[in-house]
Structures are given as C-alpha cells and as structure tokens.
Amino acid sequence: MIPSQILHNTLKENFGFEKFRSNQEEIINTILKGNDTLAIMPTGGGKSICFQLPALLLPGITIVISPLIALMKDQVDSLKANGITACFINSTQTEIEQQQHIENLKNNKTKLVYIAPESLSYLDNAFSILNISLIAIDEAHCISSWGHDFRPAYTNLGYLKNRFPSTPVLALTATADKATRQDISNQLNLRNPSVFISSFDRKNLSLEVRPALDRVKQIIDFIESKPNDSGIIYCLSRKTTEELAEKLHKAGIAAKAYHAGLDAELRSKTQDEFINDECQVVCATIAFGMGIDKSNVRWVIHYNLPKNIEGYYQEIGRAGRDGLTSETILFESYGDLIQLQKFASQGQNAEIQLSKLERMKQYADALSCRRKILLSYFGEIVTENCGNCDICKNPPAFFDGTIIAQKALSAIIRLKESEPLPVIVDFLRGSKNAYIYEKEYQNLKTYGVGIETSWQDWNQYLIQLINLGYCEIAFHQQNKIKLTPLAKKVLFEGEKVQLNTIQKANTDKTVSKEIKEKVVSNSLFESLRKLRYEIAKQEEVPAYVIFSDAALRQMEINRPMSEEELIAIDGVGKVKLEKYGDAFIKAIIAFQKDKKVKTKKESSTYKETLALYQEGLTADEIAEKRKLGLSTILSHFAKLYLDGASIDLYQFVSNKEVTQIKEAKIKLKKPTALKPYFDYFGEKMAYEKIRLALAIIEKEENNN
C-alpha cells in the first residue's frame, strides 16, 4: 500500500494539483492493489489521472486503449509538458517510428503508450517481452451495443485479460447505464471489478432548452456576446454543419464545419485550429467528440435534439472541463423528433433506442429542474433544485389554455386525425396554401379559428398538448396527430387545461453588443492568455497544455510574483514551474507596474464608490447601482480605507477574524497572495474577508 502522502506529492509535482477529485484516490489505490476496476466518471471529472498517476508509480508500462488518434496526441502532449515520458502508436506513423517507440517501451524509457483497439496488432510481437503493469481502456462504453457510440473493434478487447490475467484492467467511461456497465464488465472479462460511480453533477454547466425558432439568429447573437470564448455546435446532419458554418462565417464568426464525410486532412486541420484557439467555433456532427481534450470550451450548443441522454450528457461535458462556468443550449424542434424517430426505428436495438429517444424528449419538454432529471437518469437522486438551469432561473408560468386546447383538438377531429402537426397549424391559422386548397380544408367549419395566434405559438401549444397526453404522434402512420381518450374530457366533459406561457427567445442584438463591450481586452487574464498562446505556438502544442483557463484565472486573482506563490496555483507543477514560471511571473509583474501608471484613471472608479458610500448606500446597493460585483466593491473599500477614507471595514469582518488572519500572516511568513490564507483556513473564510482584514492589519502596521 503506497502512503497517501506519496500519492498527493506525485499529484502536485507531476500534474500541479493540490487535491484529488471525487473517487480519484480510491480508484488509484484499487489499481495499485492489482484489482480490476470499472470507473464511471463525468467528462471533465479527471479520468486520465486515474491511470496516468499509477503509471508513474508502477514498475512497468501502462497501455492506454483510446478510440481516436487526436485524443492520443493531445494526452501525450499534456504528459510531456508535465515531464512524463509517453508515446502513441498508430497507422499514421512509419514503421521506423513505431519500432523506436516499441524499443523505448521494452527498455522502460516510456511509461505510457496510447493505442487504438484497431492498432493493437502492432504490439503483438512485443507483448511477451513488455513488462505491462496496467491496461487502461478509455471510452469503454464503445464496447457495448446497449449504449451509444458502439465500436466493433472494442468487442475484441476481452482477450487482453485472458492474456495478462495478473495485470489490473481499468475500464473508464463518462456515461453508462446499468445494462451498459454490466456489458462492459462481461465483455472485458473483468474479475470481480471494483465499481466506482462518481457524481454526474457538473455544477459549473448551465442547462438551457430553447424552441428552435430562428435558431441561427439566436446562435449568432449568443456567440457575439462571447467574442473570446470557444464553443462547439452539434448538428444532426453533415449538410447542416456546412450550412451553419457558412452562415456564421458570413456573420464574421470564425467557424468551421467538421464531419466524417470531409477529407481526413481537412478534418485534422480544423480540429488542430480549434484546439489551438485559432478557430473559435466548430459546427460538427458527433464525429467531433471523443477526440476533443480541449479544457477551455466555454459553451456547447445542440442545434438539433440529441438521440439519447447519454450522448447529450457526454457532448455537453466537453464544455468547462477546467471547472470554470460554462453554458449549454439545446434547440428542440418537432421536425428533429420525427427524423430521429425514423433513424431509431431503422437501427440496431430499435426498441431500446426509441425508448432512449423518448427519455431525451421528456428531458427537453420538462417543466421542472433539468439537472434533477439528468442526474436521475444516471441513478443519482437529488432533492434540491439546481438553480443553474433555465427552469430554475425562469420558472414556467401557467394560464387557462382550455379554449386553445379545444380549438386544437377540434381541428384534429375535423381533419379526421389524418394530418401531421404542421398541417394542423396551417388549418388553425387559416393558411391559403396549395395543400389546404387541394384537400378543400378551407370549407371545414373550424378552418381559421386560431388566426389570431402565431404559427410558432400554435406549434408550441400543440407540442404541449401532446406532452400532456391529450393527443399523440402516430410515427408509424406518417406522423399523423391522433386524439387520446383524455381529449374527450376537454371537448365534452368540461375539463380545464393548464398550458405553459411560451417564452420568447431574446434575439435583441443590443443585448449582445452591450455584453460585448464589457469584454476587457487589457485584463491580466487576456495578457496571460496571449503569453500562453505565444508559448504554445513555439512548442507546437495546444494552448491549454501550457496552463488551463482555470489556472490563468487563479493567477489573475492571486497575482503570484514569486515561484513559491506561482506553484501554489492549481495546475502548476514542478516541471511547468521550471519551464514557464519565469515568463508568467514577469508578465504579472509587468502588468502590475503598468497598472500603477494608470492609477489616475482608476482613481475615478474608487471616488465614485466612495461618493455612493458617503451618501449612505450599502455595499450591495453600490454594487447594484454601479453594475459591479460585490467583491469588486469590497476591494474598493479596502483600497479606500488604506488611502485614508473613513470606512468601517469591521461591518464586514469581525475582530476575531482579523486576529485569526493576523496570526496566520505570521505563521505563513507574510504571503502577498490571498490563496495561502484561504487554504490555511480550510477554504472556510471568504477571499473578501481576508482582503479586508489584511487592509485593517496593514493600516495598523503603518500607523505603528
């Protein structure tokens, strides 16, 4: 048993992290004991550490079976940036290159080798010589036809356990229901595996579903409000990816299409540009998925309804892998559902896939907390609403929709339950199109009875009536809308119907422009981002391999100006400190000096805060009036207090807390950054309190 301290030291020194994430240490200990393991961890949950760290402590090599070449390259680049020897072997390399890697593995010069299941034959001749300590199978759900992304080559991997019975096998995936988990274990011949299921709750991801009304305009407005953020737009068809990318390009957005039908060289180029922050947006089919290890994807949009919750969850999980706040939007349309129903009914395991699609539809149509629905699908029950989905932020409002329901259900009867939803809407609206006149529907009694309601609203009301069970889609009969027995209660028995008020999508471009103007191009974060980009270009690796956005944000907050302070940042390990520390410390010091030159410009913002305080406004009221964060206003108070302004900081921090921080300052040898204090108090004292207390202490010391 390796002591926990050694594991933590290895984690910090080689990967730059102070703490393990949920289940990571337990999984690593299980592997080090020689046991087979099945780990279900959400995208961004830290699966890689579970095999990369034990690979450093085990005597032999670790084989990582990974489905995509691009993913292998990214992971190997990241490992090398941390000073860890790793390689990948695949068909893109020459025989000489492959042989050199194999020789390094035989001589224990390389600790990890990444290889696709189709390429395992390259190692066949070396298997009897290699000292294999661990076999890790990533994206293990690909082995099961019960799940999604089924990949036939994975079904042959069961022989590895038979060939290396004493070598622990670790199977990892982000999404797998009970049936898929059992299938993975059986097909890989895992022996009494320890099963770890981490929480699927990615709190940093906001969840939103919108009607697919003018979605291109909605998407353009959304992207323009985030000019420096990378994102992925998932589309159902190859054609849609190309059309959407072209529309975004015409709107001045750096967007490219990606799908399996494109030339391999173009796909590789597009993926590299996206990973290296040279392309802001990729419009892609699900072919653009498992190969993305980019940690700073800030948003994911689904242009179409996904086929199942597993795929949807895995795709949105590509946003915010660095733990920073990220957004997800799903556009839902009736047409998508019809198309997906058709695909599912014609595919393998049709009954299962149709059932999974129905669950996806229920999620999209939900009127309660979306995160609770998402988590319950994976067997994780939570009782409190998340507060970070569209339903929680804007709870639906209901109204008496009985008359609307009666009009719609009567129209379905008049049309003899023989038409799909679009025709019913046209009939209700009194449309004068060729189909209506060909069928002579204009002569029916209720023709045009809903002319005062927009086409889009009728479309949404009918979908609500379907969801409420008053009518249903007969998918096997050209998608005709038919009544259910419940409809009679509304039409003939006086039952009331509560409908949800339709939320109008905000497509006002002025909102986007206002937000866009708030993007601070001369912030420390942007300065560090530019430095990171320059270094990444020189080293020919993705920018996030140098440091993640999360690490840069911590640098922006803590302003580390020494190696001791910089290595305290999460994501800064020993090798990265040696390689990049000097450049980043110099950039931070230069920014601080530059900032001091601008004190006149800054003084006006402090004066404005002081004036409002002197008028009797509270910190919260000042923040609201100035449209600034409360923490910003409190930092203003600290600066003003040190400059001699009469501000009572003890309204925000107690005498006891000031004394505690004073003692901590001595014990910690007067650190200039706030994070050492934050860690010292077990993350239980807010940064704002620490900042204000230090201001009080500094003024006391100056007066003495």
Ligand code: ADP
Second form
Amino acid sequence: MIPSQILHNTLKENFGFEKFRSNQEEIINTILKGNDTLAIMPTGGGKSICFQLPALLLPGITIVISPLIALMKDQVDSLKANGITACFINSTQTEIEQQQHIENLKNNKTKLVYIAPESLSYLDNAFSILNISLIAIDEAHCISSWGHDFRPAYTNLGYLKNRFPSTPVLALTATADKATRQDISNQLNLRNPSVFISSFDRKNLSLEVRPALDRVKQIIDFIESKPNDSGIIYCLSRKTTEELAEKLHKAGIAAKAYHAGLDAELRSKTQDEFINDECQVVCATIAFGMGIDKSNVRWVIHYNLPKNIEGYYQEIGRAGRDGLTSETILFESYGDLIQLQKFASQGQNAEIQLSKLERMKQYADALSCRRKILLSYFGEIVTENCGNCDICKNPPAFFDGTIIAQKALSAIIRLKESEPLPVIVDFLRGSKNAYIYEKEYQNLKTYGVGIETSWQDWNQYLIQLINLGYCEIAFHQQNKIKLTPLAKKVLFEGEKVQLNTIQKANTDKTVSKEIKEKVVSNSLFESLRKLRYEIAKQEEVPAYVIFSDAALRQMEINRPMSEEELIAIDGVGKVKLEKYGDAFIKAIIAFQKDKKVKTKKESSTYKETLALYQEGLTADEIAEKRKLGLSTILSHFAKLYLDGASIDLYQFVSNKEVTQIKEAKIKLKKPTALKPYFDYFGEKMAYEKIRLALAIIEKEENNN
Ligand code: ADP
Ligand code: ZN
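Please give the other form, namely the form predicted in complex with adenosine-5'-diphosphate, since only the form predicted on its own has been shown so far.
Next comes the full complex, and the chain you just saw is listed first.
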C-alpha cells in the first residue's frame, strides 16, 4: 500500500489541496491495489480527484469515460492549469488531431484521456498498444435504464472489463438508489467491487422554502443583495425562463434564458458566459447544469416546485461545489402543484410520479428540519437538526386557529364545495368582484367574515387546512375545494385546530444597494476576483480553473505576501504557484498598501532573505538555510530588487534573455500572469528567469 504521506503530498503538489474529502483516500487506495470500485458521492463531493490522483501514481494512462463534451473540456483545462497532461478525444476533432493525441498516449506523454462512450472506437486500433492503468467511468448511472439519464451508448461499456480483465475499473455516480447501483455493477462486469457511499449531506448549502408571492420582486431583491454572485434559477417551462430573464434584465441584472428549444449556438454561448462569470444569472429549465462544472455557483433558486426530490437535490447540488456557503431557495406555489399533478397523472407511471410529487410537496410544507427530510429520502438517518435550513433558523410557531378554520370550512359549505381556492378567499374577504356578484355570493351567510385577514394570509391558511386534511383539492373537477370527513369534527364536534404563524417576508432591507455594492467592490476578494478574471480571459479558460472562490476567500483572510505563504492556501499547488503566484502576491501587497494596512508580516520573510544575501550567501545557500525552495528565494530577490535593494539579478538571467522577454511583453500585450510568457518561449524559458527579467524591466520602466 502506498503510504498516506505520499498520497497527501501528491494531493498538495498537484491539486493544491491539504486534506482529502470523505472517502477520497479510501477510494484511491482500493484503486491502487487494483480493485474494481464503485464510488457514490453527491454532486460536488469531489469525484474527479478519485481517478485524477491515481492517474498520476500509476505507470500507464487513465481512460475517463464521460458523457458530455463540454464537461471534458473543462476538466482537461483544470488539469492543465495544474500542470497535468490530459486530453480529450471526440468527433469534433480532425483525424490528425485525434492521431496526435493517440500518439502522445502511446508514448506515455499524456496521463489522462477523456472520451465519450460513442467515441471509444477511435481508440480501438490503439488499444493493444496502449498501456492502460485505470478505466474511470463517470456518471456511471447513465448505463442504467432505471436511472434518470439513461444513455444507450453506455450499455456497451461492459466489454471493457472483459477486454482488460486486470485493469481496475472505477465507476462514479451521484445517483444513490439501490436498483441503479446494482445495475451499474452488473452491466460493467465489475469484479467483486469495493463500494463506497459518501454522505449526501451538503452542509454548505442552506435550504429555504418561501411562498411564491411576488416571486419576481423577491428574486430581484435577493440578487441585488449579492451583485457579484452567480446563480441559476430553475423554471418549469421554457416560456417562464424567457419571461423571467427579460424581467430581471429590465431590472438591470445580467440574466439570460436557457432551454432545449433555443438554438445550439446561443445555448453554448450562454453557458460559456455563465461559466466565465460574464452572465450572472441563468434562468433555465432542467436541461441546464449537467454539462457544467462551475464551482462558484453561489445560489440556486427554484422558481417552480420541482417534480421530485431527486431532481431538486441534484439541481441545488450545483451550488457551492467549492465548499463555500451557498444559498438555495424554493418558491412553493399552489398553482404549480396543480399543474404538476395534472402532468404527472397524464404521463407514464402516473402513480409513481404522483407519489414522488407528493414527497416533494411534503418537503416544501415541512415543519421540521428540511435537511433531515432530504437525507432520509436518500436513506440517510440523521438525528441532529441541521441549523442551516429555514425551519431550524426560524422554528414555526403555532396558534389556536380554530375560528379561522371554522370560517374557512363554513365558507366552503356555503359555496357548495364548487369553487377553487381563490374564489373562497375572495368570498371570505367580502370581495366585490364581478364573479362574486354574478353568482350572487354576496347574499350568502359568512360572506365577508374574514375581512380583517389579508388575501395572502387566507391563501396560506387554506393551504395549511388542506395539508392538515380538513379539505382537499378535486384536481379532476376544476380544482374545486371539497371538505373531508375530518371537517365535521371542527365544525360540529369542537375539535381545536393548531395553525402555523405566517412568516412575513424579510423586511430588514436597511442596507441600501449602493452601500452594499461599495462594501463588496472594495474588498480584497473583489480585487483578486478581477485579477482572476483577467488571467482567465488571457488563457481562455473559465475563471474558477485559475483558482476557486474558496482559494480566493482564504487568500483574503490569510493575506499571503510571499510564495511560502501562498502555497499554504488550499487550492494552490506547485504549478499554479509558479504560474500565478507572483500576480496574486503583488495584488495582495498592493491592496494592503492601498488600504494602508501595516505590513510588518510582509517584510519579515523578505528581510530575512535580504539579510542573508547581504552577509554574502548565494541564493542556493539562503534556500538551504531557510529551508525554502530556490524559486521562492528568487521570488524574494525579485520583490526586494523592485523595492530598491541592490541585488544583482543578472547573475540569474542574461542580458539577451531580458531583451527577449522585453519583446515578449510587448507582443503579448503585457499579460498579467507568467504563463503566457512561458508558452511564448515554447516552455523553454524557466519561470524564474521570466520573473526576474520582468522585475528588471519593471524597474527600468519605473525609472524612466
Ligand atoms: P463532483 O464530480 O463529485 O461533482 P468535483 O470532482 O468536480 O465534484 O469536485 C468539486 C469541487 O471540489 C471542485 O472544485 C474540486 O476542485 C473541489 N475538491 C475536490 N477534492 C477536494 C479536496 N480534497 N479539498 C478541497 N477541494 C476539493
Ligand atoms: Zn435544518
């Protein structure tokens, strides 16, 4: 077995992470032992590391089967940002490109190859020559017709195990149900697989359900309070996505619609803009999301009630993959419920669909910790309340609602159980609308007995009475409200009814929009975010590929001002330190100076290096003495030189090289990070040289 220390070092050096998440290390260990493995983890749980890390330790290549091309590109970009060789092969490439990738795989120049099951045939001829160490099958539930994303091409994957009997196969999925699990294992011909099931709890996601009154206004207020946070709003219909995006757009929010009916080019543009932090909000049908790995989705809203808990959990799971606090809100509307019930009862497997919808509704109407309900749905029993759902934060209060119930139930009798909910509310409130007059309801007893209660509150009370079973909705009779036998107890037998106090929408909007924006745009996090965005643009990758929000937050808290401090940040590995370290350290130092924050800590590490240099030690000797890397000491030299210390940088970089780098700086239009220079010189000019030459050039520029 490989010692844990080696696994941890590989994790830190190559991916920048300090610790494994739950089950990652165990999964990696069984793979390295050569066992077949089935890993079940929630979305955002960290599945990728489970095959990416062994890929680095195993001698041959790792094949990753993945269903979506967009996702492959993202993963390959992320791997490359960490200096790991990876490629994908698909039908959009020319034959020459494909051949080149295959050549690199044959020569062990590329460690990981991503491929869709439909494209596996491209590898057929190479299979006998390739040295395959691991086969990872992502989204493995696509193999099962039990699951919700069945893909016919997956069903052929079973042959891989027969063809490579001694190569371990790792199947990964976020689908928990037992039938699918068994199906995956059988169809892939896994041999006695080790099965790992991680907890489905995503503690960083807050859970909230709100009544759908004034949804649009609530949503606008919510988004305006977090002007830089990306989010997704899931809607039931294509039309709603477009209408909502339009309304948000009018309110000055960068929002776009996304659904399967839009043309492919527009869809992929919207998706790219969202991934690249250019479009803040996407209003989408559930068609959106599976193909994206964006780790900094800060919130997910369900504009409509979802059809079932599986879908709901998967959709909210797209928030907060980076582990930072993220919010989810579900708007519950009575109208949606009716519509969904209609769909479900007309579709296939009506009974199952209706009962799933019923569970969804129970979740939305819950009066106890919502997370407990969700997790128990996935078979996980939790005893503690979560503290991060609306019910835990704001436990419901009850009051004696017997009189309210009596009024409502008598109104239903007076109206002969022949009207839907809105008419009952109008009737109770003594509304003078045309329909009431047409039916002459104003002459009936109990008309107007509930005038002192608002329309919205009546609406909520009636829904509570339905949930308590005193009345019900006749879905097949224009949604008329009917009494159940229980109603009699309240009307004639003196039964007391406990109702739930209605929570008023949050009105503490005392912080004005301008102040909020100011606070946000003045933070170090914002400066770092902007820097990240610039670098990402130059490198043509999504911003979160450079550093995750979580890494930027840690930088904001720890304010690393030297390489040795920066590498301690979770998410900063060796290669990223080289490529982006300078730019971020500079930005942090500049921010501190700007804010006139005392930077005692800053100077100490540099001062120590300077003192040793002045004692006559060479860079190597200083590195040795300080137990730091040579490149770290050289980065100190660059900074000290810029600050005016007399250090001869020409001992590390020649005059000619400085001139070349000066030319590159002009040609590349002064890129922010070092990576473009590195690429410009065909990876032949060391990062240290680039860094030191840039310090020389910058000093010159400052002096002119
Ligand atoms: P999944 O495929 O399970 O949805 P990913 O593999 O995309 O999840 O990982 C989700 C996020 O968590 C990514 O941003 C990834 O970089 C991060 N991550 C994974 N493992 C760790 C870890 N051990 N420490 C910190 N972050 C991690
Ligand atoms: Zn809770």
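Positions refer to the first chain, counted from 1. Everything numeric here is computed off the predicted structure, so don't read it as measured data. Take the two forms, superpose them, and find the largest set of C-alpha atoms that agree within 1.5 Å; that set is the rigid core.
Core-superposed comparison between the two forms: the C-alpha position of R532 differs by less than 2 Å. Relative to the superposed core, G581 shifts its CA atom by less than 2 Å between the two forms. Comparing the forms between the two forms on their rigid core, the Cα displacement of L340 reaches 2 Å or more. Comparing between the two forms on a rigid core frame, one finds that L462 has its C-alpha moved by 3.6 Å.
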